[in-house]
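First, one chain by itself: the form predicted alone, in C-alpha cells.
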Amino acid sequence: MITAIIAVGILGAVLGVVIGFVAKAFAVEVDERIEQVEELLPGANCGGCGYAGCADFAKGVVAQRATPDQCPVCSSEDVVAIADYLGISAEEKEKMVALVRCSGDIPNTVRSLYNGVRDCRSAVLVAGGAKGCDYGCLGFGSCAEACPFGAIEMRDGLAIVHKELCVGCENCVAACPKDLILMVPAAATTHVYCNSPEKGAAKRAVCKTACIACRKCVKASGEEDHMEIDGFLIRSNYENPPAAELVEAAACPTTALRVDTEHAKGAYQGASK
C-alpha cells in the first residue's frame, strides 16, 4: 500500500515537472496591447469589419493589418482613443449607411397568391415572393433580422432604413438576396427608390413608385451631374450625390425621387392613392 501511494507521488511530481516545461516551451505571448484595443472596441460583433469579431480585428488592428477607423460602429472618439494608444495616426472616415433601393410597399404594389416560407433567400429560390416585380423589395424581413442594432423596420412590406441607428455593418447587404441594399454616404439625402431595370411601362404596371426613366431629374439637376443614367433606371450619383431641394424641382411623376428622412416617415402617400 505504501508503495503504491510513493509511485504515485513520484509519478505524479515527475508528470508535474514534464507539464510545466512543456507549457514555457510551448508557451504563446501575449500582447497586453491586443486586450486593450478590444476593451476599446464597442463589442458589437458584428463583422462590418471584416474581421470574425471584435478580438480578432483588435489582433488586426495591433499587426498594422487594419486600422481603428475600420469599425463600423466605432465612434471617432474610440477610434482616435485607440490610435493614441497605440501611437498611430487616426484617418477620419465617411460614415456610410444602408440604403434599399425600392419604395415598393405593399399599397404600390401589384400581389399575388404567396403561401411559401417567409424568408427572402428561400422565397426567392422557391416562388419568388408575392410582388409582381422582380427585382424589388420582397417583404419578408430577413435583412432587418441580419441586423443587429435594430436599423431596419419592416413597414407594409418593405425595409425602411432608420439612418441614425444603421452603423454600416453591412450584414443586411449579405442578407439581401435581390441586391436591392447599397452602402451611401450618410449625408446624402436624395435617393432613387428603385432597382428594376426593366422599361417604365413594365415597372408600372407592377409598381406605382417606380422610376420609369421620365429624365425629369437629370433635367432638373441640370449641369450638376447629380444624376446618373443607367438604361431605364436613373440612379443618385453618391460622388456628387443631389440636394433635397431637387425632389421638388424635378416633381418625379412617381415619388421614386424622395428624401430619405420623408421616406422613412411615410410622407409619401399620394402614389398609392
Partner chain sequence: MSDKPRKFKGGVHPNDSKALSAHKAIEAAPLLESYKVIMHQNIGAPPELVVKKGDAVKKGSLLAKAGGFVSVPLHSPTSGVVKAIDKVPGPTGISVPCIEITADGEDEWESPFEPIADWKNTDPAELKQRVWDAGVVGMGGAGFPAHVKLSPPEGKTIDTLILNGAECEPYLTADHRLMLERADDVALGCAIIARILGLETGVIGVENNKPDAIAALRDAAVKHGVTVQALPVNYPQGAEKQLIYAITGREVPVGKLPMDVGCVVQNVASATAIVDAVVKGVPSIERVTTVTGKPLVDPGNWLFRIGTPISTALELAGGITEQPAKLLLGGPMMGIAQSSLNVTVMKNTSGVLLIAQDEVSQYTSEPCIRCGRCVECCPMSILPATISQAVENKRFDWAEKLNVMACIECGSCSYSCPSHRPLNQHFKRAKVEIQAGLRKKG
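Since the structure above is the form predicted alone, I would like to see how the form predicted in complex with the partner chain looks, so please show that one next.
Next up is only this chain, free of partner chains and other molecules.
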C-alpha cells in the first residue's frame, strides 16, 4: 500500500514538474473576455458584421476595433448586454431589412432561352443572364442560398424577402450579381419594385411590372415628398418613406409600387398589355 502511494506520488510529481515546465515555456496568452463576448453573440456566423464569423467579431469588439451594434443579428438587448460586459456604451440603431428591387416574375417578363449553370452569378457571365431585362432578378436564387436565416423565398423565378425573418445581415446584397438588393429601414413599407434605368418603352417591352416613371405616385404623394425621381425610375424616399395608403391613391398602372407584406403574399398581378 505504502509503496503504491509513494510510486504513484513520485510519478505524479515528476509528470507535474514536466508539464509545468513545458506550460511555462510554451505559454499562450488568451483573453477570457473574447470567449465571454462570443457566448453573448448569436453564433450564426453570418458575416454580416464584416468579420469572419462571430469569434472573429468578438476579438474585434474586445480589441475595440468594432462596436457591439455592428452585429446585425443581435437584438438591442444583446447589444446592451455585450456593452455592459465590456463596460462601453451602446447606441441604438435603426433596423434595416433587405429589399429586392424587382417584381418581374416569370409570368410578367420576357426571358431568353438559357442553358447552363443554374446560379445567378454564373448565369450573369453568359450573355447577361436569362432575362430580357438587363437589370432584373435572374431568379436562380443565389441570394436565397446566401441567406442564413431563410428569409428569401424564390417564387416564379423572383426573389421575395420575408421581412419578418430578415435580420439585415446583408449577405444577400453581396450575392446578387445585379446589385438589386437594397437595405431599407424596416419601418418603410411601400417600395417601387423596379431597378431598371432604361426608358419606359424599353422596360415595358421586356417586363409588365416595370416602373415606367408615369409619376402618378409622385402626384399622389403631393407636397409630402415621399417619392424620389431618378431619371426613368422612381424610388421611395427612405428619409421620409411613404405609407401603404399611397399605393391605392397612386393606382400604379404597372403595379411596380407595392406594399412589402402584400408583395410577399403575391397579391399583385402585372398590368395586362
